[in-house]
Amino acid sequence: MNTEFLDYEGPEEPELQIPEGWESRAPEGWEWQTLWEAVETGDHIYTDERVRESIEMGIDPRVILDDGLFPGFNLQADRFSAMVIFIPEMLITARAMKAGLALIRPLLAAQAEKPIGTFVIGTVLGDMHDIGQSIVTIMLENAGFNVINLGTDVHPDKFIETALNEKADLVGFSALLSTTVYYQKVTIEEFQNAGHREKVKILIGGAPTSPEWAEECGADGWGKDAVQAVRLALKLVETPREVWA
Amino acid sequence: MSTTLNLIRGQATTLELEIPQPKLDGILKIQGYKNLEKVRKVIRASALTARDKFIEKTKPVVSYRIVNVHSVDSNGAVLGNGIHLQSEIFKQYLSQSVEAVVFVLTVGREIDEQTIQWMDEEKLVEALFLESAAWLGVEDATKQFVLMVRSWAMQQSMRMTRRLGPGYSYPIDGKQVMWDLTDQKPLFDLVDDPDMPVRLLESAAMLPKMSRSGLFGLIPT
């Protein structure tokens, strides 16, 4: 098996990617610069109020995702990759996000947009800590994955039940405990044992887990970060494997 | 409160500490900041949140127990009532030692139960900077039972070791050595206080989160 893990390879200081042809998806006289400096910022209330008067004005909600939420989030999380911002930066960022995604999301589900993948997450058996979880938590929502966040001491069939009931594409276990890294090597073997382990790529991480651990457990993916899970559950996402009944 | 200690042989105690004062600017460093000018107001405000909330919830405590030394070898150490301690450090850390203060501390679990309700108010940056000020506290509540352990060490003409923890690796002949953290277990058997706020689980983790547990070997001047 090959494991998967991404390292930045971006510029030392990233700049905003302003998306191609934005103005020719926007009305008249439009502008994005103040939705993109909100999110970027941190921003919410402004990112809340740009976002409803985008509404109103009509803009596919797709369009407003894509040109005006994105762009911010995406710079924040280049500079965190490249480690010229830190988490509590990237979260206020992702509070934001947040709040623009929570008027977007059923506008798109009303347009039968679907979410890029259902994706369960939890910290294993025996180990209790959550934060790490919540922050890849809240970036996986922002990128337009369903999560379904199991919280800490998770037993394997647990992990199990819920990727079959929700169809899940992805699953990932973190551990911060050398004494609990031994369970993501269980779990992913009880997946194999439930007969399921090909329905569903994993990603681990977790601070005494390395891209060696991983593939020792038989990970499809080994996440350094929260912004790296991310990036990787986004192309883990697109690779085959097979479908659930 | 107390600043000094009573350190009776064999016998338990679980003392309270003074609360510790984590500096916002450690809190912030520990995060990564390392140019504390340039640090955005809101995250400044964020960390002195968090700051103030571990001063207000934290309750420090520590429980420990003096015991004998009884052997050291390549493969461990017998403590106490005959309780074996994995490692191939003691014969480096341990072996000039006679007698051992094993000990769990802790700031308390009301920090967890604050950063769990933080988590549920998508309040992540505070539960964040919390978990960061509660390091800083197990870090200062750590020192002061030292302090007080040292104290008490040189009236009985007696000088510490270094602290040593299960799931932590010291430097032995160039090399780090692991002491496993599954020996949280028999440390715990030796401190063996019913006072003890401190829970561990079949994994080894404790609860509260924000714990240390660990021995000062004691050798004789």
The other form holds:
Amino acid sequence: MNTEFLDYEGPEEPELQIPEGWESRAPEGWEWQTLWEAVETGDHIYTDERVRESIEMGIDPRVILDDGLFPGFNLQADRFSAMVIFIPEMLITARAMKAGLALIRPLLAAQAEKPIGTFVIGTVLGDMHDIGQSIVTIMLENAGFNVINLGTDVHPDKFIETALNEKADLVGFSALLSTTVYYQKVTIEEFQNAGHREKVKILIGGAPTSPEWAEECGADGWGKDAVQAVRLALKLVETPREVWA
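Write the structure block of the form predicted alone for the protein whose form predicted together with the partner chain appears above.
For this one, just the chain is written down, with no partner chains and no other molecules.
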């Protein structure tokens, strides 16, 4: 009997990393740990309740986000990246995170917090899959981007029109099928033909994609998963590019 796999324990379990000396900025009595645990476990109902309670207590919405929602979501994102959990578990956590964000986003807007950049995202023409790019959307919003999600089966002209109207900093093309991934290259070519290629940074992702494909089709970057895509977006939004007229 082959026992090679019997000793395999799977990927190492990431742990919540709290920097040494870190203390919550919230008033004493606000149990921020219960909120990030609600997000981590994907309990969207309890997340909603805890965020509402926090708002009623007068907790700053940015503190609710940074000290309550982010830690649990980021822990699950690290697990997802390490393949400890997979898309179903990540979607459950994303639903809980979304429930909390829905309550504090208007409060953050009232504080006039400026997004770090505008990101237009969608699944390319002919492809109806949106699970991956939905996770990326949530994580981009969590990171501070203004995200315009065009959904699935997006024509190149729609990407270009939206990027122009929104003065986008970055654009992302998702594809899950080997039969549709070619439209990532087509869409980049259409940006070039329209004279807008140098005004945006373009990222691609999806199961059939790779760093080699990103280079071949002329993208500025490739993300193997949502975590890497967001890290790359944060880097690219700071790089020089032409300004929209």
